[in-house]
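This document opens with one chain alone, in structure tokens, the form predicted alone.
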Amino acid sequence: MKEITRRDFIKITSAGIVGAAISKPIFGFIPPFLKKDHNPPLESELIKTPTVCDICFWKCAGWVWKDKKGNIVKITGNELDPHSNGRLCPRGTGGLGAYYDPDRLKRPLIRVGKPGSQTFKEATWEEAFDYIVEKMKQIEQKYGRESMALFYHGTTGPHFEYLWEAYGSQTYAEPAIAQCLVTREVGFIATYGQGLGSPEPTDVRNTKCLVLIGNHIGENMHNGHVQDMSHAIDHGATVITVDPRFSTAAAHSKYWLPIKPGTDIALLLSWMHVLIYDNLYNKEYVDKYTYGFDYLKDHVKRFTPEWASTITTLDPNLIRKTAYEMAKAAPSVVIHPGRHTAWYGDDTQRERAIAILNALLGAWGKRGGFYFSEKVSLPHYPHPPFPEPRWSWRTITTDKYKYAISGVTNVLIDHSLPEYEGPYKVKGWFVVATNLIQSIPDQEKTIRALQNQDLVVVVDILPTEITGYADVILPEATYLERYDLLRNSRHRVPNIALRMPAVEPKYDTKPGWWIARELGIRLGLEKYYPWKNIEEVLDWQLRQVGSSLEELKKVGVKHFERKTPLYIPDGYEWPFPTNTGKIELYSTDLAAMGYEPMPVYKKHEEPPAGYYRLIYGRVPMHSFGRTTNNPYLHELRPENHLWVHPKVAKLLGLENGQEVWLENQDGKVSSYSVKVRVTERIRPDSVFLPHGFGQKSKQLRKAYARGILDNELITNVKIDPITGSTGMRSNFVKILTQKPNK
């Protein structure tokens, strides 16, 4: 058997794994079509048809093949596209599982039994649509439209913000702001007056040495970057990671600093401090660029590796030597952002000194460090201008959380609560393509939140565990069954590309921009749908930039004329958009709002004796819980594990493949066991488990009660005071061998 190289892993074919899936089916699953014919037709004879992959964020733009008789057989990268070059991860060629699961949604339904139930009746979508508007009407009556929240993701998430615009409420939140981006991206706006959006202007194509702190390439799968760092690896660059965990990036690491948990910011001041008074930093650079350095430098002064040492557990001479490599390959050096930055509640410090510690290295704005992104100046379609309402998202998270620049989902639960007497209440809700029982830590609280609720409407595709709680639940259709608003990410090169349906909407099922814009209509917000359907939009978006949609449904991705210098050129004064004009290595934003101008470390909580730290994160092939029922990657991991050290296995007896349950610090334990994975990849004071399995939706025949949910377990939540983000690895469990009594 041929042995399976690094690059062979790391730089998946176009083809995928699921490729090989449909053309010789080794899975358990097989779509319908192919159980009578097991031979793949010819590529020639196929017809392909562009779109966006929507399994993750990244959005890769791809090619959907299927044969004369209309049936999708694989799914493959487009190779103008520079999200993907052509390629696609796993989730990307699995996309099509989540079309042919037997488990999806097919037609609206209304709730007839308790909420948590899941027991509906079957409605037709003028039914639901009625259903809904009624209800709307009776809160907008009783509180105002403000009180109909939105939390939305995803792609279809802007067509229901746009809905909720036109409908005159800015009550709404996208979970992943809090949990993931807000604290980065506030952490650079501080420092370099903007943030980084996705894909992360990040050059690691072209780095002499990447930095990862708690991030996971290989196993998120950020595709375009999982490929830029495999060029980086073949050419000679040093990779740094620090994490408790032995990872798959750390294992093609030259150093991994096993860093104990919680002290991040303890080893980013000390490698300032080396930088700073071993003289390493770019001297030149930071005359020129920056603000506030004599600050800077004296704010680390005491914090040397030694000192550091004691607090992350790393060998002082490691943080030097890093530190070192680091300087030696300035410029041309990554100190990675991150993707999940909400850890453990001064998660924007933490990011802001990871953005200082880049440009002590000179490393913003040149080859190698982080280049500047550019996007396509797109026209929104004309519409009326939008109602003022009485009060938004802004009202009731600012005053409380200054540098909060989204909606913050926890702070729209905690206005949905009984409890909650003042004047922004919320009393509906529209859920769109997010599970928050499974996603918004404080399980409880959420669910006490829906139960309070006048009206919840559930947006899907799968019926998740959060349908059950939904008067009403619309089904959409599937990426591949629809189109969507235009993907115009920032990137090295201009670029739009183009979704559109593949196929007809298998069942009942309605793309999300029909069930906008029909709720819409119902709602009496005619004006603004003028548009009888999104092509026209589409069309007219791509005209005004000299397009089409004829171009774009022939070439799935355009790309335009940058228009601004992918680096700072040599000796060029760059204006930064700051209270100074230059980056910032002390903040005279967060120093006006009372926050700490620099960042500084705190201590945090540490497991009880008997306990270890609960660390959560992810599989190269399941996108969360979105993907785990998806009958392809469901085959690659029907299951997580749970990730123990050898010292911990040997006192506590456990073996590997041995079922336990887990309890937290407050008592809460687990529904469902997991399998034990012995292993020293894990710090013995740390355990690890993969997010988005332990299902407990039964509709989900896949993925139900398979492994343990880690959100079930994080009851302890640390709030971010600058950007109101929720820190959850402050949770600790103890390994039950016994299965609990309920």
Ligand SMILES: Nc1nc2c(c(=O)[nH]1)N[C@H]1C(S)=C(S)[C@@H](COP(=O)(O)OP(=O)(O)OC[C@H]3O[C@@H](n4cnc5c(=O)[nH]c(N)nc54)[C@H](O)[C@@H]3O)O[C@H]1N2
The other form holds:
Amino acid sequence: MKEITRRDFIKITSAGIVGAAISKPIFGFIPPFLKKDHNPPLESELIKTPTVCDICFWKCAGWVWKDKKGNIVKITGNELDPHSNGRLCPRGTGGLGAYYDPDRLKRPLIRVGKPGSQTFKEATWEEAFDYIVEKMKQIEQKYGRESMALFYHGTTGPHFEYLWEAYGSQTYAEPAIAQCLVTREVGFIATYGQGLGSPEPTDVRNTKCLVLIGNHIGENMHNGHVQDMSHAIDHGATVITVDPRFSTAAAHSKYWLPIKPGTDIALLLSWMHVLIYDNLYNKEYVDKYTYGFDYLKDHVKRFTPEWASTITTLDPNLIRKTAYEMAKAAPSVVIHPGRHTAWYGDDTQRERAIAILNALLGAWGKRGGFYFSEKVSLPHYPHPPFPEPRWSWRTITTDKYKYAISGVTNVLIDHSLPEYEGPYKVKGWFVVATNLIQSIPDQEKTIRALQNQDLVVVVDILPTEITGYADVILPEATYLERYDLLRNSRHRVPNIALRMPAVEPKYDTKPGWWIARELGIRLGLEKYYPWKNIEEVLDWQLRQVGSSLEELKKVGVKHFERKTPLYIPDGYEWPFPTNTGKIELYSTDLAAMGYEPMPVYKKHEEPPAGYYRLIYGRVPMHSFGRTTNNPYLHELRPENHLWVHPKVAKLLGLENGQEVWLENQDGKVSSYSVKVRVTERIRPDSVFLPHGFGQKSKQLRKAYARGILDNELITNVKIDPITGSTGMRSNFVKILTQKPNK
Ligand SMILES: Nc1nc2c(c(=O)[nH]1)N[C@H]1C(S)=C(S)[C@@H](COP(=O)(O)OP(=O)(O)OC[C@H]3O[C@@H](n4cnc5c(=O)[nH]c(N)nc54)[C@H](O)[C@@H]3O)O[C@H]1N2
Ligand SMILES: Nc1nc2c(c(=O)[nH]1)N[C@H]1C(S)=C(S)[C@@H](COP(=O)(O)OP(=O)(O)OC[C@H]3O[C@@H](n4cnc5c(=O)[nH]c(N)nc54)[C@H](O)[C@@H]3O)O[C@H]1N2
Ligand code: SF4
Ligand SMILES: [Mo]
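Having gone through the form predicted alone, I am curious about the other one (the form predicted in complex with the named molecule); can you provide its structure?
Below is the entire complex, every chain and molecule, led by the chain shown above.
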């Protein structure tokens, strides 16, 4: 395999759209929009307003630069911002495309055609609200307020979560939890008594050894993380990457462990075995801070590297050697928990194994391991108490998924289906900034649930697939045109950042806070909205912590002093918020709930003959499907490719660039084709398809029908019994070289 030098590692650019650093290529080439303008205006001729990027959920703070005519010319990072350190990633730089996209939703729409048909009539806001309020009242009379469900993501979400609480429904869920990081949060809560949150407090910047388990930083472009990893590598850190695919991160690693998919727990258990039985673990730390070491020691006794090798297909010496590398660096080592951890249905247990390994190495609360993040305690704007709903997401979730920490989208979907006959029916969906058709596995089920609703409202900026199922579409202004709540970030330094409008909303679009408030007032909830506009709320909040809206408008980001230590001081007694007050190697919570108190390896389904495991991930220049129609980012990567190993290509007679279709184990065939990329960078038993492409909405003129959406082929869902999270990687595909008959 070609040696890739560290210098090639993706650098986060400091270039704006017309910035000065144009000569610095991103990913080895210059994005077209960076080349176009050869006469960028001087910054002194521009007006800047603070923003928080909304292109992904890393939430970098930056500046929006406008010329004298009021045109936005570039977006750059805010130097004071610990999420970005003054540099945006290419997606953030191209965020301008969200504002300029000619395909944007322009005014409220009310359905006239069949669900999914995208046939709507234009409406005024007044008409749209009247329609919604009338339907919500009908649902309330027939089923109760709780039957109106909210699905949300991103910065618009909290405005509607507040509205829902005020309305008296806590039937809500965020797909970015059960489809993303909940298993990692719960795995760490069960071990350390606290989760990780975002940005995750991994001290990658200062680490000596970074272990990435299917965590593809570099393609996963979470800004500060990429910068930290780059910094660590430049300072001699050892990187160990466990991934069935030779990812960008693997290319910068000392060790690449091309694990057989779905067998990570076996590897993690054998690493514990080596650390414990070769006496490499941090004895002092373990004695002082942990509970259940003897149980664990006994538990991992037989999990030798030789045992793990037969399961993972990895060389036992490589397993042993990498354990020694970690021990050498400890406690300055991060076994990274990853972020999207909904994989095989035993994901909380895999995350528990990761949490335990970090404890054995003494990395939690230590420099170069995990630090303790802290945020400002920012009071909420005062409001009357919320009504208590008769039932909530908890009622329908925590009996079955005992460690669920928030609403689970797939549970709400189950309660939305026509065959659901119990007392907790969902009969209306309010969908805010989440494309449920693309992000929730088993599309057919989601669509059936949608079609069984008396009302579906979607708040979005683009005519994405989910909008096609709405009765009413409410067009939100983009992040460049609106205020949102303050970004109160948990970090090394507690800090607050402001997003404010740089420009007036285009067309007849409105900010999310305004939409929620107007709807609230029409639902008779005036008392929860005593303020006229969000500036009042933000200024009030900022004044409680000794600042003001005026100050934030000038600085964009403000730092506050820490009140607690960043790391555990050496030798200090540290109480952990668990049942035992210790780090629980043996989880008393999980035991009490009837789950395995220590992680166990269980065999997962294997691809049948002629099928390959479908794995997915990110491409650096896109965020899911939310940017594939962005005119700037689309140009950088208009479609996805299917990664196929040369042996498979030979067997099937496939060539680079050839168009193929996919059919999964349940006979589900892809809507479109994808081009093959023949590469040794993937195991022969798997294929890789980056997520977010293959848009089905024709109104997305650039992204429509470009590539295949992984989610179409994810029909076998492995639910994590602890949290309800949907494991999506037990799907297998056959590669079709002829266009299938529909
Ligand atoms: N098959 C498959 N499924 C997945 C994943 C995967 O890799 N593969 N990843 C999972 C993960 S990790 C996550 S976090 C979830 C994320 O899944 P989602 O929560 O669905 O997130 P996005 O895809 O970003 O949602 C995008 C929707 O928000 C709209 N939008 C963008 N900006 C705005 C705005 O400013 N205002 C409003 N109102 N709407 C806006 C977009 O147009 C789009 O319709 O998906 C999960 N599901
Ligand atoms: N550019 C960009 N960056 C993003 C996002 C984006 O949309 N675009 N989304 C952000 C969000 S919300 C999230 S949650 C994160 C998600 O990003 P991460 O948490 O980093 O990664 P995943 O999507 O879980 O994992 C993808 C990797 O897992 C590997 N993999 C597949 N199966 C297995 C297996 O069985 N074992 C192991 N060890 N590896 C396996 C794949 O080959 C791939 O490299 O990315 C964030 N960053
Ligand atoms: S990582 Fe990139 S896309 Fe995400 S918030 Fe930061 S600049 Fe925006
Ligand atoms: Mo995510």
